[in-house]
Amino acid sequence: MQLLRILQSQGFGVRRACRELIQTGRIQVNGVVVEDPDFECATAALTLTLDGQDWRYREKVYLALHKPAGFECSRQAQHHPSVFSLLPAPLGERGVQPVGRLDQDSSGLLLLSDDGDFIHRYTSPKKEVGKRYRVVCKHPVSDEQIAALLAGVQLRDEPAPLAARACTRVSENVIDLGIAEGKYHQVKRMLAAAGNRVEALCRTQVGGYALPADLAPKQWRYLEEEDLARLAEAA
């Protein structure tokens, strides 16, 4: 593939601003300056370097961001910062969308890409993807609400109760609580009718994948196979 496409896909700008960067010096591929926008190049084991910054090719991008309270899941955000703030703009530039949504107020794991099949087949309630959430109530959780969490609770619109996949107490107002549907304020609806109110909400997990650790809020890293793996474990 020529140099000048392969920087386009990977989000270094339009055809114009590519063909500069490379002209002008400041493209390395796999270490070494190329000044041709149509060298042609594997994209095998290929890494471009920008201005000392290494970044290696890939075909479609699949993320973990470790979202903070306070943003809003859109490029247009109206009250609060993006998440694209928060990662570098070739990630933006080519597109990457957030796999579901994060309310502004809530927090966790975020995962984004630019694969539309991987995004329908994590959003889509016949997927039946699970999700887990570590929630902080307003009032101590009694057995009762977790019973009728697990029962199943009615929410309004929804045809059918709605029933958590799992539901354990962590402390007397934390519970961790697992669902399947992803519906629109699906947690703060469910904790509301079982008669108590969610005060802080953590996504901790989506399908096998558990938000690492060692990620701090605000920070992002690639999805790798073994972690794609993983995510697809309990899909």
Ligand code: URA
Given for the second form:
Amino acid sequence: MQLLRILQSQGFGVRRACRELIQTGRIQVNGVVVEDPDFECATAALTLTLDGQDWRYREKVYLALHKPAGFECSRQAQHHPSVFSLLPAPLGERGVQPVGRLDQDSSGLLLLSDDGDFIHRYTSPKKEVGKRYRVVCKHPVSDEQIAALLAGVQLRDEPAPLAARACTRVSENVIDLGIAEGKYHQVKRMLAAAGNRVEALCRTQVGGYALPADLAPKQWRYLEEEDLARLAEAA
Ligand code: URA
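Return the form predicted together with the named molecule of this protein as a structure block, the form predicted alone having already been given.
Below is the whole assembly, all chains and molecules, this chain first.
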């Protein structure tokens, strides 16, 4: 593939900007400076270096971000900083999108990708990809509330009650909740319908992939093959 096209595909900028990066000697291909935009290189095992930073060639990217509370998932954030401000520019530039959003005041595992099929697979309501949340509630969570969440609670504008797949008490005011859907404000609405109120919400798992314990708030990482395989497992 032509070096110029590779740079564009990896989010290094528009055609003119990429040409300039190459012609001014700022790009290394597997450790060697290449100043010819038409240089042909194989994409397998390709590492590009820009200003000392290595970028492995990736046809598509799959990311896990530990979203902190206080960040919006939209690119054009309105009232708070955007999660895109937590990613290096080339990842935003190549068009990654959140795979299912989290509210501004929620935290936890946010997946992002530029693979349209993947995004569809993990957001389509038909696929019922399981998600788990650690939920801090305003009031102590009663046995009746847990039973109601597991049996199904009726939310306004929903045709049928929504039931949690799992609900376990962690402490008096804290539960772990598993759901299969991803409806607007679903966890907050379910807790309200059960007679409680969400004070803090953290997504801890999507499918079989858990938020890594060593991924601190604001940090991100690539999902590799083994992570994607885990993600595809049931929650
Ligand atoms: N449910 C909510 O209410 N908010 C989220 O951010 C995620 C799930």
